[in-house]
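The chain below stands alone, shown as structure tokens; this is the form predicted on its own.
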Amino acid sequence: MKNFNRVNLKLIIRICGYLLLTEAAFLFLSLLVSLIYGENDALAFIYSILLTVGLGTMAVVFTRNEKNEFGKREGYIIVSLMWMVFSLIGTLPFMWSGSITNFTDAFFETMSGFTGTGASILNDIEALPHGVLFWRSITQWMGGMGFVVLALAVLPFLGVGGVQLYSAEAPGLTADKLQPRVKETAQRLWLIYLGLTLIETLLLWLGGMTLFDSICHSFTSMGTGGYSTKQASIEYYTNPYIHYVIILFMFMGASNFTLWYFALKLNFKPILKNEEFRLFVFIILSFSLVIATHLFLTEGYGIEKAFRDSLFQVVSIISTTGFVSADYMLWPPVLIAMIFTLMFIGGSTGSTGGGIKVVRILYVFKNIYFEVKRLIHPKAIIPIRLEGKTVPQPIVNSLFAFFVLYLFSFALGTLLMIASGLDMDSSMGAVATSLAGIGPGLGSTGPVENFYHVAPFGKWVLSFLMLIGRLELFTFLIIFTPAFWKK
């Protein structure tokens, strides 16, 4: 029996090698796009592919005899390491094509892509070659569902012990499984993900988008990333049909994918009974109606325009997609405050959305309600229940630990961004949007601005916040604790 008190370094290297080969496959797709359009970024992708395949092959070959047995520590290390390595490799097409010549900017753009944040340093997106634009979009699609979940779906040997990897990367408090075997769960998740992406591509294409733009926007809305092929984001498109299609798929991307699995089987009962989903819908509708009413009554918007802009921005922010259909910084302060509040809520557990997650907000509300009841009935044992099941105390404890760590990260990040030269509003918005993986923030990092002007130190701070936010804080930070490495 393997002694799991020691970290299995060779197995970590081997799995990382296989994951690098999967990244090379997506780089190859971007190369095909470059060749189709006959632009000058093809060599950048060829060099990137050769380097990635070389590193991945060496890692696999030199560790090929290692047994496929690993524990939770290996899982945490692999997940944390791969998000860093993927981002480093992902900078190469930007730099070698000349699209982004500064390494800090290229890393920021790539980390923002893979984590689904959508914060950009680019001032002329339309000037980029199609291959680079495709790579930029597909990073968000890959990162949306997760690298490890993809690997579990396509690499048979990861079936043994794969639950450790799945649990380390899967969003939310728990890793919902559609099937007893984690490999089958990963395959079904990716099939649903791919199917919804194809449907959205078709609908956008029918709405007047070019096929290329339809594919890219489907990648980034299903991945709740927010990168657009247009500098003006979705505001570039004046067709309301396109806005409503993207609203629908941002919503679906930020909802628990397990629910869409049941929907495909025409079993809608689990969807209607899901308390997190009901709260998610309630938050979207209530915020949208308040904002739409305010825009209609005080800002001179037409009824449809007020409803569409409010619904789009609410769904875009709470889903952590970050697409822009209107400059919400021009709205009254009370509406900006509502948008800022949504930045902390995020999507559902088991979705591609980031943020605190709706299920955690639900736990907080329930705990406040039951705490009041406990004060009234101090001798009563009143456990927190979710969908009829008692929530174990360790989960409740981890919930509040997460909240404290999240707020501490927000406060510390804000102080560091102020130190880097940003004003208070811009710093708060930049940190909130990076932790939640949204994209647009407030002030000079607002919806019609970008992050080009942020100092290099600030970009590295925000890149780190994007990473820990995507991995839900503990997955990455735990490897820096002494207890993690003790026998």
Given for the second form:
Number of protein chains: 2
Amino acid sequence: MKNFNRVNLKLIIRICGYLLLTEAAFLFLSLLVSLIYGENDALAFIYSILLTVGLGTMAVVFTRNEKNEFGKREGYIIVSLMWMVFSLIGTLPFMWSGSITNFTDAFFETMSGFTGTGASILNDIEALPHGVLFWRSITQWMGGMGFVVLALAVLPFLGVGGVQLYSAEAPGLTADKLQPRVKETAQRLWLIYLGLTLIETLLLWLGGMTLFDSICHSFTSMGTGGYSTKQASIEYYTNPYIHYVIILFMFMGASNFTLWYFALKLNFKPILKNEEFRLFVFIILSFSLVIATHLFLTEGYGIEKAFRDSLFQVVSIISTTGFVSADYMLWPPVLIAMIFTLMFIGGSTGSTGGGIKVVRILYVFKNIYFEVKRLIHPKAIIPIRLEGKTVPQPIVNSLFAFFVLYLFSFALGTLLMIASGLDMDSSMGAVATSLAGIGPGLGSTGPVENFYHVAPFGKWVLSFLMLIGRLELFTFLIIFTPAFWKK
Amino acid sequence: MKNFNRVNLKLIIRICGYLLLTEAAFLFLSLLVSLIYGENDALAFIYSILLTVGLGTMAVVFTRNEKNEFGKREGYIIVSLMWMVFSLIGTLPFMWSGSITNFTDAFFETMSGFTGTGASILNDIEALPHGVLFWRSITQWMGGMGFVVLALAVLPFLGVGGVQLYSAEAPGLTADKLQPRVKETAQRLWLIYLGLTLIETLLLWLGGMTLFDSICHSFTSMGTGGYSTKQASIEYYTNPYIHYVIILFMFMGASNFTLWYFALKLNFKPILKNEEFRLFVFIILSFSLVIATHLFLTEGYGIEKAFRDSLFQVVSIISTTGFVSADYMLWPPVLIAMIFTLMFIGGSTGSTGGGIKVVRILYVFKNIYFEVKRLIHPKAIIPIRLEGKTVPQPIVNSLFAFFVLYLFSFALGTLLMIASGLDMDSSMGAVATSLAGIGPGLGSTGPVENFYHVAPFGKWVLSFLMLIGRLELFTFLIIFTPAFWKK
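Having gone through the form predicted on its own, I am curious about the other one (the form predicted together with a further copy of the same chain); can you provide its structure?
Complete assembly follows, chain above in first position.
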């Protein structure tokens, strides 16, 4: 207990309490949907809400006098704990409504929801009641931006420790500007997020989608989650307009939100000058072009369809959304391999996209370029610059560590999935897609398949990979190191 | 021409001349073998020698008055050029003896030889004349230690520029101790190399192998090359003793040669304290143990066979030799995946082994461990230590660049191989095995298969990967960057 006393356990419980009350609010929204449609899942939501509110209130009341002073450790623990607890509670509507009867499956589906992965075990999505479908979609919306950002925007007292929390949940390279007014930043992020979601809903609705489906798909494309209310995902919709709208919003969801803030102020210069954004656009266009040309020349696709199918799939994968408008497993092998490669890139920093993230890819290639210079002029000091600023060495080491740990997790995860009985390609696909939070993998985990057939052991492995991938590996894993608990 | 004038072209030609004469000496050894067996390949060697000696003499004579002053650029050019020229000339005995009729195949076979890869296109190795078999084996012995180290040991005048050459051919992390007396170091390395090769020959001969086969297998195990004089590789030999001898010498070939120098002086402390060596042994033992246990428990292997087969295959792959004593493609999928993982580790620095190399893996995991510490104590300066010394930041960046470029080459190579018509698993295996210089891959490029069926385009891609892999990526690629030619 000596070690436990060093972290502020009471405060951890208190903040978890507040976050639980936030989750209850979203459960309440789902209950409303359920009541509107008058389906049999309302009770499941009522019980879930009662339990969540009860737990949350208890946690808050019993720790009332605790001061909001916490450090890095508390931040890591709270964030890791919350993602576990949210997912556990998130299974309740699935289980109690009878939509998913098996706990392993329900946990997989919920974790896949909150982490914005979108890998599903459901064989008949259209059969679910609307409340459950709404809950399934809104988990991706909540998780996309992150619970902490949500809490920071809503709760009034998280000011000081908020930065610790924020950097534990979003440990990318962009926390620099958040220091002074983390609350305002969080509110601004949520306003942009909400605004774009509303616009997308409207655009999809105008394109002939039902209002309910429009809302759900907007949640899951802005959150780059990828859950659809249709078993066939976006392939269900034949109207190209809907495909293009979703492409646009997956793209926006996976771009740095700060850029859209500038766009709102009609200041486009920072957008065009942003190196990460430019590389993101370049990768999307070059991959789409190669794939579209290939489909057009060798597979007999029409020009528009070749362009749309490749752009949709490329944006869906790189943004880590995972919607499907065409089964890429039917494409020639080299195109499948290109899609698989995209799974290792991911979205931008400050976005809802996951994966390795474009800025790390950018940095990595800059470093290779500079290494060439260093080899020729070994005495010269050649610092690496990003956005005009020199990247300090601790960031370099940190990036290196992330990159390697990511690939190591991929290798180890693949070994475990093969051991669970999947073939090699399906395993690699499943692990890559889970770590990056995409959805579809390769082979038997491909875009028109689902994860129902995966062995329970494999489902737990994948759920774990989704979680550590969403929290950018270190946040969760650090808690299990002796160094974390040592003084 | 302005750019070309900046590098000392005459000196480059002169050194290439000397290296060609060295290659001629090895061709002469093969000619002797051919004459002893009185087979029809003698003429092929005589013509090859005449051409090589002619070219070499011309190069040396016409550049006689050039001083041995050269810098980094000349070093990179000479080394890259030599590996190309050696491989081109190395094809002649194959082509002129009629052993391989197709130039693409002959180049693949020779490049695979010099780079110590051991991937073959031959369908009936036993049908080759002894001189050609000897040449095929000795290319791996030469290439294993490197042409430059050879030249440094033999040629009297390479003292000053030698360091530049050495660090271009062996750009690992160990050039530090070589600075003062590079010639003595090279001689010492070659003596140990030669000594161990002789001992292995003797041990194999005593085990019942013919003298000829003993010599050839010693060349290719100490050079961690993997060419066998038998189509079935080491599986041909049923005597366990032979398997264990080869395991031992593959292991020694892929360990840092400096350690064997200490061992000769009966100083074992540096060996036991060497962090890279310890990790190397640990990886071998842990992988072998898991694989052996699996084969014993689920596949019905006897204990000794389970142990020997797994140890042999593990050492063969991690040492980047590529001998085969059992077809690992017949093992359960998870064990195949473990073997595939080993392909990304490789041998030690200062050895004939290739791949990413153990010291980089060691560094990479240390960095992850230290990153955890840094995350908890962000203000503390925590340097990374290796062998008791702090690793300087330029080395960190260099290592990072290598690691990423290696994986990027793997990804791009795999895409190209899939485009050439191979399936995904075979492509991944072929590329991983070529980059690391191992030999057998996966699927249709697996241990009992060969590379004959690969399309010509694919063979060129793999040859290129072997070359850049052997020269640790930057040495060859740097020449094609604009930065290399700019002042």
